[in-house]
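Consider the single chain below, provided in structure tokens and representing the form predicted alone.
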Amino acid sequence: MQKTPLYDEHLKLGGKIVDFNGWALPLQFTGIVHEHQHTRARASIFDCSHMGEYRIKGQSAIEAYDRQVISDTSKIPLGRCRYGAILSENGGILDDLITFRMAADELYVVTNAGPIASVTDRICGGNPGAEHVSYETAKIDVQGPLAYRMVMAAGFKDVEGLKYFNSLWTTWRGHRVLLSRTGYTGELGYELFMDNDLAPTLWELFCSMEDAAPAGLGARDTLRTEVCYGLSGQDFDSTVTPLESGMAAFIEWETEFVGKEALMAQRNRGDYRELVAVKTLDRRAPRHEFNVTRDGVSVGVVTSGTFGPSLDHGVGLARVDRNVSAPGTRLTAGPKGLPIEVCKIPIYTKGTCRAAATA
């Protein structure tokens, strides 16, 4: 397994290390439910240094990148971020990503760890203005209602006034850091990108703060499932399209991109399933790959499922036939016929991600 710059820090804190897409990352420190609840109430620190990062400089390089993704980067204002995806020729999702507009002629792109080799080939292949910087970049996420207070206390004064899905370059103790108000928990949060050698110092500083605590992959998963954020390689992959994965709103149909022809054909046919939020009526959880049925007939499959600590019942995502995708529809899942109900996204509605950031 590859190790992040924070691997030794995790061992010091008693983190339970697991293999996540070839990376040695902490599953938990004090317990998944405890870390989940701490994030919702205060703020947690996550090591996300396994993620992929790319710098794209120059107008021609940006135009080449534009042809690879479903987004239209010309519509991203300076300092803003936009969610999107990179597709195969058949319209399948190679990976989802976020594109940051850092300057008129500069983008910063964040992807996932699993498909990084194929994504790098698509972004950087034949594009000299695209640079793969993942292995020299560490990423620390501060997530929770008190995240703003902690990032300010660490000395990142530029965070003041930074709005949701905005980002900027800043300097911290002589080091350049990309700071964005983004995250994967549904709470007020910030993601910080930095050189590897800076990460342990910043991690220790955040973890030493009152009301802060480290959190692992387990809590990250329960948090994101409660707010219905899809996971690459689990809720979607190259076998399904953005139309089947809740991404229709992010497709820029007027632009040209790889996979567009196949995607348009699917849209015109209308013969695809949709990704929906589901909940159980008790503490039992739907599980990944549970068959979803209605009146004994298969109508879909669960893609993610867990117990929701903030809700006290099971939550998940499922890809189902469109005629059973309306909120309120009752279905069953799994070999024992677990009752589930399609519900609005997000399931957990008290998240602070868009709230005003105050000390």
The other form holds:
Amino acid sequence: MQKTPLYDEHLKLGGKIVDFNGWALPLQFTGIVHEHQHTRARASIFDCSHMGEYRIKGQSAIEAYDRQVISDTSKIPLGRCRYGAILSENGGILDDLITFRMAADELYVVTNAGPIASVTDRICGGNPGAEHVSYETAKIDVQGPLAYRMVMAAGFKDVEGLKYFNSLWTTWRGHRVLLSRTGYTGELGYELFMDNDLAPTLWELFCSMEDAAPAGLGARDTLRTEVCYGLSGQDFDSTVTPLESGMAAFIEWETEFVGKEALMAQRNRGDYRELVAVKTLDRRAPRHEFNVTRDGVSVGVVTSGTFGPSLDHGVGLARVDRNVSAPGTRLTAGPKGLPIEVCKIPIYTKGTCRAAATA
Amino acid sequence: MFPDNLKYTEDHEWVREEGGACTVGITAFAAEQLGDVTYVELPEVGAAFKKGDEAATVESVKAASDVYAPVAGHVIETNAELEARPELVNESPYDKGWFFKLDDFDPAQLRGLMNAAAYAKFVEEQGH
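For comparison with the form predicted alone, please write out the form predicted together with the partner chain.
Below is the entire complex, every chain and molecule, led by the chain shown above.
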């Protein structure tokens, strides 16, 4: 397994290490539910150094990148971030990603660990202005209502005024750090990208703060499921398209990109399934790969499912036929016929991600 | 490490014989592996099980697992407290976190289960 620069920190803190896409990462420290609740109430520190990062410099490099993704990068204003995806020719999702507009002639791209090799081929192949920087880059996420206070207390004065889904380059103790107000929990939060050797210092500083606590992959999963964020490789992969994965709003039909023809054909046929949020009516949880049925007929499959600690019932995502995708539709899932209901996204609505950031 | 007065199964249930009935729960090892228990589905009082029948379900944030009848018997009581407080399975696996009680069981089946030392060895051999 590959180790992030924070591996030794996780061992020191008693993290339970698991293999996540070839990376040794903490599943939990004190317990998933506790870390989840701490994130919603205060703020947690996550090691996301396994994720993929790319820098795209120069106008022609940006144009070449643009043809690889479903977004229109020319429409991303300076300082803004945009959710998108990179597709295969047949429209299948190679990976989802976020594109940051750092400067008129510079983009920063964040992808996932699993499909990193094929994504790097697509982003960097034949594009000398695109640089793969994952292996020298560490990423620390600070997520929770107190995240602003913590990032400010750590000395990042530029955090003041940084709006949701915006990012900037800053310097911290002489090192360049990319600071973005993004996250995967539904809470007010920041992602900090830095050189590997800086990460342990910053991690220890955050962990020493009174209201901070480390959190692992387990809490990250329950937090993101409650707010219905898909996980690459679990809720979608190369066998399904953005239309089948809740990404319709992020497809820029006016631009050219790999996979667009297949996607247009699918849109015109209109026969695809949709990714929807589902909940249970008690504390039982839907589980990954549960068959979804209505009146005994299979109408879809659960792609993610867990107990939602902030909701006190089961939550998940499911890919279902379009005629059963409306919120309020009652379905059943799994071998024991667990009752589930399609619901609006997000399921958890009290997240602070768009709240005013103040100390 | 595991209480000496209990018997154990390879599915990580424990059994305590007292007053002619068997109390059944899951071991601290199983509870630790599951993580935070979020839901327990208990059998109906009066249900009859053969040894190895699915008798209860326990869910955590991470997974759902079945709990099997360690011996054949009739359910005479269930721990209703677990419906409101499933976390008792983690907090008190051998005491407040019990699942159900069986009577009419076969003492030979009970004798066939592992003692604490054998179960400890079994857990170790599973690679933990």
